[in-house]
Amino acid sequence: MAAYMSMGEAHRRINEYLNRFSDAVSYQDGKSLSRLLSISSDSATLLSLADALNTFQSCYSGILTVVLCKHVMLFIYVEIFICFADANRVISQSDKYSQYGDILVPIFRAVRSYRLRNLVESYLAFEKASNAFIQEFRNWDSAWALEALYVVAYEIRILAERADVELASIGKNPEKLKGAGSFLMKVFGVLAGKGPKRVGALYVTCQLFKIYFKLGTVHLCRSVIRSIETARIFDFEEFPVRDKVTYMYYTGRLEVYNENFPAADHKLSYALTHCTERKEANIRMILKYLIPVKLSIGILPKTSLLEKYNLNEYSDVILALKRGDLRLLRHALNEHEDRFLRSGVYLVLEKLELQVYQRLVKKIYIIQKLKDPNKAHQIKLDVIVKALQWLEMDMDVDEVECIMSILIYKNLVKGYFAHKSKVAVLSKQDPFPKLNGKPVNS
């Protein structure tokens, strides 16, 4: 914060950021005006209004009241013992930009008090100026200001997120991020009608899915998912690329919390695919659900890709698939269960035990149809448990009796199982069927 500001320095500060307001409505400029709303971005030009406003609520006790005139700006400062209805009063006497006031007053509230760090007031500010923003926007007939309207969703989310982290530090209840989805669930409702605006509704999508995860209630996401997937008023193809990379890295790891590997493969890829390169983080993001997936369904990813991106927690993961290494499956498993657990993916890494199981049966066959290639699909359990033993992987014939019998149920492996002499028996022709894409049979 400046040490010292003068009136005069503090009053064009205050007056440049409302004629770049001014200019960018009048000239239909959406990109300058999603400057002048990105409260959390600490912009050069926010800065400057923050000191400035700073240096007024020093120097005057009273209330800022902004009216916007067709060809200047004026600032009406009202003193503490002028009521708030003669404040009204004038400002709905000045000319047509007098409408904006409405957006301007919270919005300076916004800045001061983010300046400040007071985060609640901020958010609450902020709150109220998107409010009177989104009352303008339905008025506006083109989509000139749909960066304007990014902006306003994402900072809705942003600050939110920000005040309820002061909430809690002090001991009250969080609920700015819940009071920003809901308003985010009104905006997606203007956007949701025919006309240019509409190519909006993906973006604001994309926020309330981050709102959802965030808060852990994303089976919210439905009813969204079900308005961009079913409506006819939407063309997902028409949707900005940046827009529809976010729904399906979202709507993927959905799919990957309900198990639908084949569909979380689809949306997943689809994202990483149209990912920019240069977006090294969002393509690690990408891939820290879409290895487990591919893993899922028999498709084991280059060790170099794991290096590129720093995703080498799935290393030892791979390595125990490819030998069969039940042990080296569960120490990975262990040793990054917090990062896992986070990710969402540690159920599913520990489903992959079974190819785990099939692969180390697999290397058992390889070893008989060396030694005798007329026995080789006949496989004592005596065997597998010799071979887990030395894994370290304690299990008796029984338990390896169950684990293959749920290989053959999986078809991971084919052929019958002799209790008797406690013989698994395998198909002589293609015995460890390839998953080709395809998940484990549930």
The other form holds:
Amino acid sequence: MAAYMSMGEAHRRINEYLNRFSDAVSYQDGKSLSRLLSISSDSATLLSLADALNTFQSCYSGILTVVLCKHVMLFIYVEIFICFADANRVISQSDKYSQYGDILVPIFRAVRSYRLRNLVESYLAFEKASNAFIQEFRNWDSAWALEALYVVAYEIRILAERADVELASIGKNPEKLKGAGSFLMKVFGVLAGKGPKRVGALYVTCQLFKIYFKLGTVHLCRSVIRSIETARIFDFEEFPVRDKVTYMYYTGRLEVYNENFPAADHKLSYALTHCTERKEANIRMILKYLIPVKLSIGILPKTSLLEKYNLNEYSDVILALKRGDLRLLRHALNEHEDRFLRSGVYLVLEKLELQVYQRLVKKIYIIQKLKDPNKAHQIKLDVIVKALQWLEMDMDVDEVECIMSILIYKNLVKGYFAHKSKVAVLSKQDPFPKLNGKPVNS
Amino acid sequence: MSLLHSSERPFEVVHDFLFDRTRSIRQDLSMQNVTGDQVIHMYERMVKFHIISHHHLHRSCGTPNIASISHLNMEQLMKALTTLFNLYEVNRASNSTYKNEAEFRSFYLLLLMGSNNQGESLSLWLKRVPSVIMKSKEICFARRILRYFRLGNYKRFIHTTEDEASFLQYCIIEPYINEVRMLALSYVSYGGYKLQPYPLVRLSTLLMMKESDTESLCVDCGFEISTDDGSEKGLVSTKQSVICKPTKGVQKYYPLVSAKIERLSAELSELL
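Can I have the other form now, the form predicted together with the partner chain, not the form predicted alone?
Starting with the chain above, the whole complex follows.
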């Protein structure tokens, strides 16, 4: 807890905050306003405000105890007088501040509660303040307060997440984040207009994405995406780069879930190229999804890239693709199963099996070509069975024939198989077509 | 539950009656916010009911009415399963591990075969499954089946199902077996040697069908059958790469040739 603070000092700090707030609004200083609202940042300003508010409050309750004890001490009289002018009255008794009372009163409560780690209380108060803020924001001309709005959007998500953790820990239903989502949809509606405020819509969209991904209600992203991409008021190029990168990252991830690889490649690559070099953590996040996509369209990243961004969980997968080593692929998937499942790329990686088979058959072909170029294009299915056995993979001729038929159908191998003689006959020209940036045919 | 097997009334009527009853029970239970072993047991039985209904409805693919009943049934099945999983989680504090949990979790996985965004559903869902369950034989089986389905490995899909599926798991997988068979015909026809039609006998064993059924399916899908040497019938290869849907609107049902599955089917009443 804070060191002892006198009532005078507490009063001074509260007034200072209120002054800064009203100045920020009068001078349309978005940056200053945003600093006053970032509750979770634990900034010096807000910490000192919180302590001041708590001093007021504890003095108030302290007085009651004293009165009850019937010990009246003279030197307390002055303190009592100031105490009864509690923080809310400071706001309401001044014209300068009272017009923003609907924002300030709950903000004070949110700041206090956050300091005391009452996260649900803090969220509820902040939500109330945010609703009032939006009402004012609507009336302000120009987009001067966008930065403050961004902070409000960010804080509402963060505070909701923390409130939900608190709720879950006491066995209650964690539904604050969901509520934050509804609030942000409202904010989106406020920004979706013709004026200059509309460039803020993408930031709010990204906050919504983060909420939906966290809650697992990813399908709700669709309606926001539709608004951004089809509404005529929005021009994607007008949005700030930072927001475009985040947007492409999340929509790219959605494409990965849907296994729509060309689109995923396009979006995640956009995010990668437009992301500043020094934001290594962000680049790593993008690559985590881009690599499986690239692998699925036949493009293998260099080892140096994996090492630079600490993505070594993919090394064995890539090695398996290069070698045609099915056992290694299965092993790699097994070893990092939790990680791949959590990020949602497991199924994408599993499907790489077909390309691994292609590579294996190609290797057999190359070896045969060295021995006897004229007969190389005929591969006995038994030879493939043996090669797989050597890799400790137990497959019979029927299954090998099945796999060959899949490879041929999906154009990973050109040729045909003769069932009676149990031979795969490869085309003499380009028997193993490269994917060249296209996904495997379905 | 024995009502389901009385052959006096038509299946739809019985299903309807039980459907309403189970739905009301579930609504009551959720309103009362009850949890506990008994509730779990009740939900497990309700899920079984829906799975078996699903199985019957799929086999009686005739009237258009069936399609809507089937859809509603599937909806309720998913709801019941989801609630059941929440119950497992809530009750996990007490030391019991539910002996059926692994199997019921595997049902959800198998049901994902039909969905469009498997990646998202799967990864979100698997996050919440305890690792003990993840290592269980039922979950491993379901994941393998899902993999075979996605890769198009018709041989393993059909044979592993026959070999390892429990009856309820089989009920869920069955509708996909025909889909995989049609895929197999396409692959074999596309990649086969055009001078040697693929013997139907062989194909039937591979796809676990009666030879006459195999022939029907080929014809339904628009493939050509040839008679080789006057006796052996074969699937003619063409570079026709499109999988054709059967000419009739609704898929015909072709049973799996398996003594084991037949036996399990007959033992159905024991399960409930």
